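Below sits a lone chain in structure tokens, taken as the form predicted on its own.
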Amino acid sequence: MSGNDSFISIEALSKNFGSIKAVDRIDMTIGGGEFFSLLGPSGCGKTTLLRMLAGFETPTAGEIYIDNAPMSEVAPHHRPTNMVFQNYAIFPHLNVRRNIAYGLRALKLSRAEIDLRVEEMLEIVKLPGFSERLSNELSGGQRQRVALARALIRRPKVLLLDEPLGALDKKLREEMQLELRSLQQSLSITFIFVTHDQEEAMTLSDRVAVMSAGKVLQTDTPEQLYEAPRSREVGAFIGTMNFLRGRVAALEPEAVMVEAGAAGTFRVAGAGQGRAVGDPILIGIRPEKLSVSVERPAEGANAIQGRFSAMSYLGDRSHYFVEVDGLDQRISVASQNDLQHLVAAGQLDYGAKIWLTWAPAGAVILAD
């Protein structure tokens, strides 16, 4: 985290709608100047949490502190926050200048000060010269910039963004992701971003909180969430992951031997604290951690033999799918076209036996 590591502190926060627990006793800290994302599927509670930060929803229990001040008795318009909505909420009857300046009306600023701030915001969001245009004369990306400028012109300490890129097409969305990240870094204020798009969260964020059913499953950097998920749910939601169930066959000082039935016995790097021989265990392996070969690997290597069942050619890489006896799901492998030439030459048919290997550090032990 950057700046004040606990600039925002969320303590035992809950929100119930009747019998439904939309947010369930969440504890979290967010640093000053941090780009922080709330990631999860629809209905997981991320937007409800954002709306409680904004003051639009009242918590059932718990407290939110911003810059050490409790927010429970602070009205939305008095909080050091502002919010950008998914639909932008641009006023169609107002031009760009008046849309951006709308939030300044309560501050009783002079016309000269308002004009100065609007021009400053137009420069920041890369819309100089657009002040007289109406909303129907703007593209989706330009409307999004106007919404950002209107939210930032009051100089909030925290900007809350509720899936603000969701209405954009893929190419423009990717462009705006880079612009949004650049904008946040130049302003050095805290951004809290809600999204269901894992790639978007990984691209933009310093840290990400993965949510499900009103709870936070894991909060970490994008790299840690991908490389070291703590649970099956996080591993499956962030990217693609293969799962193998087994039992602890042996405990070594820096590794666990896992016996997975017909799939074989494997060495997984990591300490086995709290585990004993015979305990059930779940391991996860990312597709790119696997190597694929038609040759039998060296003795003692982590290896699974399976049947080549499908392939997707993606240009710079291929995805291979392998059926393994004893596993109810195919294993996915991502590699730099290792077998593409064999498939193209007709030397590797679907159903043929192939081998998958991986390093002990290529798998992670997961909570089930």
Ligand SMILES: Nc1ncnc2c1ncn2[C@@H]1O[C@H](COP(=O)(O)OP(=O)(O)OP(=O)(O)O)[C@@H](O)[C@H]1O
The other form holds:
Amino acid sequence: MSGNDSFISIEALSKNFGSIKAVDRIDMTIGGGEFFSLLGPSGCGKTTLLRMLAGFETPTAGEIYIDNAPMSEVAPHHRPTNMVFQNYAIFPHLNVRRNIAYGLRALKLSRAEIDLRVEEMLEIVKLPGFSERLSNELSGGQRQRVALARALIRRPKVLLLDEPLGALDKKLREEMQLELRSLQQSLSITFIFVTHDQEEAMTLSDRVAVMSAGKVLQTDTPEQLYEAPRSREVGAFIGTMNFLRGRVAALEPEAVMVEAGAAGTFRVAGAGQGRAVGDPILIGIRPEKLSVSVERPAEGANAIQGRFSAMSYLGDRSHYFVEVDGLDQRISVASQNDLQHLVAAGQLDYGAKIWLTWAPAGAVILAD
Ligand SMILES: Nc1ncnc2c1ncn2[C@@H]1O[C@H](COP(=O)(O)OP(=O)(O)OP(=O)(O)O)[C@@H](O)[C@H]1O
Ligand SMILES: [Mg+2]
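Next up, the form predicted together with the named molecule in place of the form predicted on its own?
Next comes the full complex, and the chain you just saw is listed first.
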């Protein structure tokens, strides 16, 4: 984040459509020059939030401040925002130059000035020489870059991007992701980027707000969201997570002892966060924090015994699935081929007993 940490401030913002709470009392601050993503499943309110920022939708309650100015009375074209829409549309009957210049129509500039700024944008989005092409003479990625250029040509302070890469195939999408990121850094514009693709959000963003049903579950850096999700929902939405349910058996200054029925008792690093002995507790463990072994681990280590039930070999690593009595879901383990040699040698069959171990800091305590 650079400059002003609360360049955009969203306060108790809601939008109802009849009985649907599309956006439900959201508070959020976004820094100047930040690449900020809204991530969440279809229908969770991402587009609605973006449209309120742009001024195309009137909030039911709450206020948006941009650069300290309240936006409720400001018309869309007077806001320091511009939007690239979900179903990216460039005008099919206009060539590239006129599509991009469309963003300037309200400014009453001379033809020479317009041409200059269009050329400059074509350089920025890496389409020099394309100004006379029509929409149907462009690839999907090129069309998307024209839409970006049109949104950027008025030099907005904030660019709102609603799943701008959604229609592109995987390879083009990954190329455009890198381009978007370097474009955002070189122009130092604040980007608010909507996606339901968690990998895309993680790759691009300084911070990500994970949304569900009109609310924000957690806002954090990609690393924090992955390493320290606060809830089961976030842990399961960002990557894969194993869950163990238990009770607090003892509280230590820097750790919690968790008793999880037949699965055993484990030490989890971290404070009890107000929990008392006997309280229910949910812990989450990422697949790569687990190690698998055939030998019984040392006394005192966090360990569960289970049955080896499936595996997939991925070259650089393997995924193992382990069934544990008393757990309704198989435990998922990602490891660097710990057992591969045994499986290959026919020394480890499905159903065999194996051990899972992890460090106290490898698990996190989650809000239920
Ligand atoms: N104009 C509208 N009238 C009525 N309901 C609406 C309207 N716009 C959105 N909704 C509803 O509000 C909720 C949020 O919609 P929104 O378009 O913001 O979701 P989204 O997160 O952008 O989803 P997607 O990933 O599918 O684009 C949905 O339940 C949707 O049906
Ligand atoms: Mg949407």
